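The chain below stands alone and is given in structure tokens; this is the form predicted on its own.
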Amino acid sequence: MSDLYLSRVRSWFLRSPPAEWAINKTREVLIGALRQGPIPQHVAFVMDGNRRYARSHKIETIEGHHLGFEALARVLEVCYKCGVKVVTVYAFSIENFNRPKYEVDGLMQLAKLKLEQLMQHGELLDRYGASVRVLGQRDLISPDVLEVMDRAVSTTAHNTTAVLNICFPYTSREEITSAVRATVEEFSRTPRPHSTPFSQSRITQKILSQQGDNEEPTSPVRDPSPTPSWTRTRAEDPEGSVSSSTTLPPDSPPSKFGGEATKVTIFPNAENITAETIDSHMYTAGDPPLDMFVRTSGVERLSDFMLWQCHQETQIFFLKCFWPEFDLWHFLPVLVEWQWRQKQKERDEIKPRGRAKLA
């Protein structure tokens, strides 16, 4: 018997209806039982293989980008059902502009279609309270996906128990470029409320210290320029959270120094930025943090996708299925084993304060 042969009667058993509700009942057991366990909240995926897989089955290169895309929902329903709140997919790097020109087209099309599709049959995002956001650079879209992109991300805006983040061209280098320039855009441009101006008293004080220091007459010098301009470092500022500069815009509020009036905002200072400031200028501000980073096809490496929201307590599995393949029978041994690691560290935790009770 050829395997050609097999393999048409095991999908025609699979597809009857006995083996479905079989299936389908078995599905919804073990998922029932992975809720009474830890679930993580934001999951990222690399849908890598779609490719190979085509290449292996000897198919067209964009039916298997089609084959992914149907994947994709099948995994997204295991993902909401499990109770994961963020799925985060790869669809479409910023490097991929580098394939052939068709094969750039049609993915630009396949995802236009699916994502025509979601909204015309949208029972799965509906059912769960999924909004989808699409995140990447879209001065790099076609103007007619852009379209189907923003009403799909207007139509499902109402959820909000769980979102499919869509990066769509992207890559985490641009992303976090992206974010440092937001924030020294917000940090260069916008003063800061609770922020005040030099004091009188404290200009006419730093420069009778310098006058002091450099052995010269004590008595205060006016600048004869018409718009004085002081500075002094951070460590010398009681408040350090304002910006050392007063050469400041025209708009800015005036205020007086021996007589004559200048124009004072005080800025925040960048030595202010933290690792939560840029995190608030991601793509994916708001968001949980990552705790699952999923690949397939066998590639153990990143891809420039979610450099930044990869932590110290993100855990990363490398599968080697193709994308296509991927569904819950694939899913679920990753879910069960980030489980139980989440019940070690629980463990190793309560150790040490169990021996400090002790000593």
The other form holds:
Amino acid sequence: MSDLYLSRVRSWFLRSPPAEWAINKTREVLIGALRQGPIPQHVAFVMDGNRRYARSHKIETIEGHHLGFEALARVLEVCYKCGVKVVTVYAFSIENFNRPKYEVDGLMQLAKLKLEQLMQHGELLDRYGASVRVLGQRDLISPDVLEVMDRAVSTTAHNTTAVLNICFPYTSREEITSAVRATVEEFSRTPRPHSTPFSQSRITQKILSQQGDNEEPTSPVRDPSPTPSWTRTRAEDPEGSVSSSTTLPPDSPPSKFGGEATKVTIFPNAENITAETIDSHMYTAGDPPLDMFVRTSGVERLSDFMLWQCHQETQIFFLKCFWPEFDLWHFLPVLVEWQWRQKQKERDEIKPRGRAKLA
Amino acid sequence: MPFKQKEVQAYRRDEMFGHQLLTPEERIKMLKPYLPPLPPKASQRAALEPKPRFGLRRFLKNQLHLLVFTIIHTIFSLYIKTRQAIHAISNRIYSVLHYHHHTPEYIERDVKGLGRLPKHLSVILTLEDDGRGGAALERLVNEVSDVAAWCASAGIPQLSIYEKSGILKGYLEETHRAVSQKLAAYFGPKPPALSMGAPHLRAIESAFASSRAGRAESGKDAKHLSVLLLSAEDGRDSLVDLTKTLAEMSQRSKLGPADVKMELIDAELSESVMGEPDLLLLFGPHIELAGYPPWQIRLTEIFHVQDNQGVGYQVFYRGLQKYAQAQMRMGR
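What would you give as the form predicted in complex with the partner chain, now that the form predicted on its own is on the page?
Time for the whole complex; same chain goes first.
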């Protein structure tokens, strides 16, 4: 009982206007102070623990998600004020479709509602210069939600200072798969012909007619022009075949032009595929590398989030608190530790170099 | 900035009624004091800049922030030094209390109380000093054989060892010999069979296991440990290689881009590299994956002991304990 009483007194005190003012000023100063050091450019959050928070506080699950959204707004504010460029949040996993239907629907409605509101306050994101992007498998979203999302994305697209990536319905394996698929697609497309006013077939025709005068029947066949098949088949082919039949000497096989040349397709070399190629097809293409990965609620797994992005030099933090509780006070130690490690790393990088110089 | 309690209550009441109570304008009015100023347009900015009064205020503010920053970091480094010291001492005490004495029975006894064991354990080891000099390599091999011996004792059938540079792959035979010796030191005359391999390399079986007599003799309760050595090239590079192969196949119209499915990639990668490990142990002071295969780590439980340095049995044991307690929910 006394415990409850104490907590009530504490919350009464914290809510009193002077305390509120002091806390706000402190926050401002702390954020300003953090800006003095290195700041991660890209932070990812797994917003885990909404439901467990709701359960432990005996409120509805969806209520927990609402509180989680408030926490997200708080965290975004801290991040953007600190100078984080890109924030990526795991809002909804493809696996989450396994949850009870009313909860899935509730989450969908929540997302729709919040994005709608966000657009009513159009300038809110403008003030932070933030644009919204939705990453994930779009075809799993119901059309009404998708429409709102697209609107949110397009109305904020002009902001360039910061980015909010909402992963909705997302899994990292799906992302990697789609990136691989897109790369395969890119490399199995023939390069588009350069838009040039010169018709290749006209040139060949010229050469052929000239060579016809010189009586050199073999060389035109060796012409290695990388004409993509479809341009030929669409427009120039009849022209080409006509020209070949008229200008070619009768002893050269006419099928070389009509048959084989149309089938020759030149693909970009698959050996040129690198990690960067695949990277450019990820949903996060163009974003700075992920510096920090934060997961709340004490679960120590990546759970299919940002696998490709976070498996290299990303600092991963698993925190004990539930997501709705997450605030500057939880985030501050993480950020400071990150800055500290960053400094440590710099020192380590300088040291061996110095040693090498001595040797 | 936290909102005033009154406003939070108003917001939540509004939310409860499906945002019918407040108009967008009212909500904006509520928010306004908390927002940063609108970014000034270029022309306005130019007009604002030359005023010196703003500069002074900004200067003072900057100084204050710098001061707070320095204070925070001073306090933090004090804090982290003490934390490291405390953790170092407690880890040491823990490891003394739970020393395994190179006896499989002790480890077996430790593990017995755990609800479940990982079938596939993975560890990340680091090569000190970029591998210059043989000492670092020797130490690495030693660590590999320690972990392998613990796994064999605990009854974990599969172990994968990630080391970024992949230096161990070049010494597969020597490593196999060192681990076999360690196992012999733990188990005495009948060590568990050991096979050690790496992706795209043929696994080396221990002579004991490859001889049919040995297998028959040891019967069904014979332990078998397979160790897989991984390096950075089994991570992103293997995905890149797979993409190259798929692209070439697609160019020869052996498959269309639509055939590239998650199941296909998963099957290929688990065939040529490895499957998903159940538990990943890090022996470093913080979590950094250093290029660990990304595809496979999807649902792997990741364990590290804060501020821990070096490979120790207590990390291994605590990792197993943590794994036994963790529950999988798969998004549900």
